[in-house]
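Only one chain is shown below, in structure tokens, and it's the form predicted on its own.
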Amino acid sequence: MDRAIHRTIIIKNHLLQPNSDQILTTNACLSYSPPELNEVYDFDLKEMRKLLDGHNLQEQDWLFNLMVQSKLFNPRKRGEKVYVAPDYNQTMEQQREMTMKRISYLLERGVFEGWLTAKGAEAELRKLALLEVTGIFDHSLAIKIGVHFFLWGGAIQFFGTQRHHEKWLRDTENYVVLGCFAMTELGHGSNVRGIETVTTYDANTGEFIINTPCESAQKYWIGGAANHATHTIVFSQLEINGKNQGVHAFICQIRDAAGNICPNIRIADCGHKIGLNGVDNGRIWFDNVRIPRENLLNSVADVSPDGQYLSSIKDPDQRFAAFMAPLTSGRVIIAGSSVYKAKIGLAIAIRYSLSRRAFSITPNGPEVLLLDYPSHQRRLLPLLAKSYAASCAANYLKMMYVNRTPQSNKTIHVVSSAFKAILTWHNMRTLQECREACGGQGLKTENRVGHLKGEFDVQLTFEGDNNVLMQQVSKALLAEYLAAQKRNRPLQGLGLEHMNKPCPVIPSQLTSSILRTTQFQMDAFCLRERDLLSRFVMKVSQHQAEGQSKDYALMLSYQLAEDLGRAFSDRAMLQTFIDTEATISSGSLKNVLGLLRSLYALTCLEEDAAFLRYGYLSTDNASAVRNEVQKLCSEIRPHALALVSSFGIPDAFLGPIAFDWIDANAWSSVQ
């Protein structure tokens, strides 16, 4: 009411002014004021990057000034500041143009050697902070390198031999051959073993001949296929002399040098989609198409030229183990580059929150910047963390897979796919949160935010299914525990030796100071896995007792199966947080790194039902953990700046309202 009477007093001021030639009067006009004039540096930003990107970021810094500098990278000048993104009002059929036109830019200055070439964990780390610097700027750019580089050519690599090597391998980082990965068909997608496309042998010709038998077995949503690829890795069904011998990986063009489909080949465009339309997605046939036998991808097993089924591995199922291990470099990447979009989405969101205003607190006061409004830091600040937390984890999966060995893979397989899931949602999760903290800033497409929803939401089901993925993390890990028990030996592997320790007890009370402890978040974590782990155990060997399938009791466990593969990512995310904030000596970096990392461990105890379900957390506590996080933020408010500038992605590849939005708007902007 007092502010309802304070407004009818003004109205009636301005309405009632004597001698007067003008009624209403006007307040000064909002002008843009730059962050960095009243924000704090509290720590060195060049070590927090080192922190964050952890390796190449010379070779990073070098290729972003290499997209600023050509006209192919779409410069547009607003304000006084120049911005790169691609031009989405182009058509479909020119964003692919463009993509390939980028390629070549790139290419001729050196970006992709030894790409495919070059051995060791440094030039694997190399080729990773390239393309994720080409995801900044596009996805449909990383994702045509990616297709090209780690699918057909890591195929290659992997699940071929010498011969493949060196017909395949130079002239596939030269773009002689340019390559894609018919996997997913439109009948199965997850269910790589389920797939319908089938391979026979001529034993009188020394061919393969690879069918299509319906259509339901077409090769669907394969990257480059539509428009440029000459050449594909097919999976389908071997048969040998009448037996199927389970998926195998195979060689096949399907252009000619000329760009010309090659014959018994029908390849049709998947169409316009909600985000990747510089990637020309393509769905294929094969009718009776005939390759050399050579061209069977034979690490695992091969066929002789008399038609005989070899491989050193006989069990069907380690077979097709070994087979699919490799793969997961999709994964990693996915991974890796999610973290980069959810920094974009919050280095625009937070510098914008720090130079927009709304509302004044006092009367005829000034407005109040929108990241000073608790809510606005409650709604960015625990995302933020979670990026930070996100970036150790992404590192961390990095390296595993860089320096993988035969006895890691497993390991990989189930980290990887782990990660891959709950770092995907954050970014979804972020870049919507972003968007609308944006207001309708965020629905312009020039500011990249809202844009980049529909461009990665396929995140969340190339690669695998997320809640698929989710459900095998939390499969590999019953197959360890009833393993340790039947070996009566202790747990090992995949940092679950947690489980052999006596089990942790939350204090009753939880106190400000316990509760930033990395003792207590880790307690709180490890409570939860081993808890739930337990409990699935039972689940699973209750429904088998009553007479049901492993598979089947699998699949009537999926709830705990699910909550037990995010308390698996969330501890195995938090040790990656603690042990990245173990490598800094005191000061002030690691200060903040204390506060991020409590505020994405409190963060995930507030939101997961799980810790008030099960009983982990009482009311009280879990009280005492939302009041500790609006702390948090309001603590970590001061470095926001500085914890989004320590990103290093250059302002051209952020958006206009993360600068002088006024200027970037201004009339003069449009003549």
The other form holds:
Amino acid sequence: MDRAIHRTIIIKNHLLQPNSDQILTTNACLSYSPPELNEVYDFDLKEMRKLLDGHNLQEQDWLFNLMVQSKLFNPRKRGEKVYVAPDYNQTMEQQREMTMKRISYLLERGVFEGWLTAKGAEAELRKLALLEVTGIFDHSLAIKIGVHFFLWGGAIQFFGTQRHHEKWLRDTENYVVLGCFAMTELGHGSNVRGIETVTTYDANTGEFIINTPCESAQKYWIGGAANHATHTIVFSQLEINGKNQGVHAFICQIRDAAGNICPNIRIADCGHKIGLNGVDNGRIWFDNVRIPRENLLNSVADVSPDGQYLSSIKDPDQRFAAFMAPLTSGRVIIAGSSVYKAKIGLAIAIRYSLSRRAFSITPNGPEVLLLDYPSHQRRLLPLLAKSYAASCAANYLKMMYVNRTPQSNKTIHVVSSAFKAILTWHNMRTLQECREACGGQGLKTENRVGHLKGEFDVQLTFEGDNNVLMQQVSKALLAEYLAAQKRNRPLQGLGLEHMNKPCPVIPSQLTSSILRTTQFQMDAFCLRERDLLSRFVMKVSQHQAEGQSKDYALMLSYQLAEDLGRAFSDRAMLQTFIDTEATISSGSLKNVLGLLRSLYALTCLEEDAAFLRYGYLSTDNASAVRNEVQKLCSEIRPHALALVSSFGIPDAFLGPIAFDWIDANAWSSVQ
Amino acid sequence: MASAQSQEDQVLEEETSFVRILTLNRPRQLNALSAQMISRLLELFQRYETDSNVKLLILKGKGRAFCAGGDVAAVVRGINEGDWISGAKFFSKEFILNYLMATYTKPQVSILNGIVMGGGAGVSIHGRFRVATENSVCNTALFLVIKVFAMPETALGLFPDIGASYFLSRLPGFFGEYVGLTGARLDGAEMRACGLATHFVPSSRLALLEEALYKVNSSDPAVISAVIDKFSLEPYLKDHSAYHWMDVIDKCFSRRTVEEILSALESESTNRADAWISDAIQSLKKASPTSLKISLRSIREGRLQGVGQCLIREYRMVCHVMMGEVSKDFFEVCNPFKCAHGCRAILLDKDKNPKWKPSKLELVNDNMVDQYFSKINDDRWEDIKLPARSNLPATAIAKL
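Can you give me the structure for the form predicted together with the partner chain, which would complement the form predicted on its own we have just seen?
Let's see the whole complex now, leading with the same chain.
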């Protein structure tokens, strides 16, 4: 009975409420306060963006404009703002079709003009800048474009000769042909030399015959193969007169212009993936496919019409290395693009943390802004600092790549391997942290951060598994070291010159001001690198002295190899940061960069166990470093918004939680 | 002089219980915004915002114009006397008014029954509701000076200011670039189609609409929209309206540079003989090359920015224009005023076209364009200080 009366009263109140407006407009509700109202910009954001993006800013903005203004880029209104991002809820097939439609749209607007036909560093930088922007929208779009231009197109540029250039480059640029790049197989990924596809030559017809001899030799993960590509580069062992001449690259048509699969080619889909579903990765089998002799990409080696093998490079190892050259461009691109993804994550998570509050620390007091928690600062701000370092590193790598010379090839190979691994790991770690920092909102696809993890995970292993790359870096350093020792010359190149100098000494008392000097930071990084390199050399020679082969000795020394790879990469990255900082004249911009550089360097010291393990830092040193990291976080906190705004990523490419998330989730925007 | 008219008379104020009606009242000058009018509007808008009795604002113009822009006679006079700082002050106030309207907490209904040029668009488009009629003629791209002083049709615009880089860049596709660069005039139906107007009401029903609006006692946009809807209709878009060729506009005006836009238009014009294309090509060819390049850059940057940031950038640009350090083209346009005051005659070539300097698109390089976007090296100058707004809508936030 009481219950009935209670219900009646409630209903009566509902009916007789004099002005229902009053209930709805209570002050107790949270309201969104844009971080811009409370935060200050202490430096010129445009200048900072110039520093981070480095080049072709206007072209980048033009491409952002192109995407924002087209329905093809799936604009969605959330609250008062419009966001663009692919509809990941579409089926794999629909996503793939959308990727192609977007490419046609960009093609029609002249985005790809000169991507293969223009020469010079300027044209290459433009191409890289535009590709990065496509990746900010969607990884599938960037990969699909990247495979066509950098792998297929790049292979023709690098391995082909004039006849190939004339025949294919312009048609590729205009998408008359759609290329893919069939290198990896089910049985062989990073170890390209082990692939099992075999090509022989038939002197009677002047044709090569490509064959997939067994199931493990099927080409696997070939981007573009499943639906769209008309042509592919095929990597295959070349057998001439029964002798294996090693891996070579051929051009083979796999579909006609109408999209029908060519005779003796079988193609299957790689299926649904954890990300990149807008790319049609496929599998290819070649059933004694015949191609004209001219389709051998013959810059390194050729076969004469009568079937003689001709090569200017006699050493098969060097020949193979020449074939791997285009993969460098892949690593340069991946390193660069991964920095942008970390930036998206940080821009979203930090903007959210500047507008979202949780828990009050005083009775009835206001809840505390997430980024005002020192713990939240410690989670996000070191990643922000490292992303700044990573931008400097990526720009350095890009510049070195576009200005490459035959002499710089080895350095590019080592540095691109190191940075690709370090930057992609940094990206994934950043996205994971940002996802958690956004709480439940990080789970929503429209908020991007969480979804990007799946999209970009592949970066850790494609174009060289990160762990393998790091081992290659250490191996290259070992070779440098041994060569210098053998010739009794000082070390030169790869930034190893510091090893010729006396060993740096770390002061026993580390004050705040010492910790923030480039001198101390560089000393600590160099100390770690030189010590790890000599330990690595010793360990390997010790294993060899015990009778192990060199390769086995390297394998057994993997722990030091990993530490050393990281030490080299961190030091090289710090150097690029210091060099970038030096280009800025003193002022607020330089001060902020100094804080970021210190936070980056000290976080490395704090996080890499090698510093304590091998005693480069005392335990007292280590706790001084830890305290300083916290202090630096609190000093960077006031610049957080300005630092993520300087990324120059337009609002439409971030997610609703980066802005008015209350408005975006209001009932009115449901309707 | 007309400006002797008192502030109060230049903006007429009427009120009902919850609605304020402001009428721009300089019909002989086509309601061009004088400094006094801007001050008055600022004062009124600020007052109404805190007055809980005010729920809705209506802005209209007396006579055949809504508003033909800002009256920069004083500005031009100042520049001629070497004093561009007073001009800067004029624009600063005008832009602050634009910003206030763009971030206003209460709905503003502008009744655009007539000419809407430059600054006139600035005091209406940023508001919540814009009612076009069959009498609307809109030219957002151009500086007032030209129209007010009845320059020839060619109307060789300066660049879209008053926050136009914000709203033009948000029109469908690349229509904003088309309007901004060619200075194309839009009628009421076109304004409604592209979204510059939120409603189209035949002028014969305006009296009824206003009567209905006077009775409104709510600030809820849905309520007000419903009231205007009752008098609205979907206007007939004229057959030769460029809006029918959005695909061609998108294709051409999405190109990266003015040169590429022009050549895309020219190659389109070989396939089709539509009047709007040849008009567009003519306009681009007659316009100041410097003006075209900075306009395009401004719209492209504006698309990625909040309205506040757009106004800050445009303010820098307008100050550079007044200083005339890179190109003096803008003064050539202003010259009819000078003539009226016995100054030197406008420079026209034999086809009666102004002589631009630099004279060709390719002579305007990126560095020259960059200059218009930089801060000004003058101790007396600083970036425009937009007032802090408590209730900043997401769209208004300045980012980069």
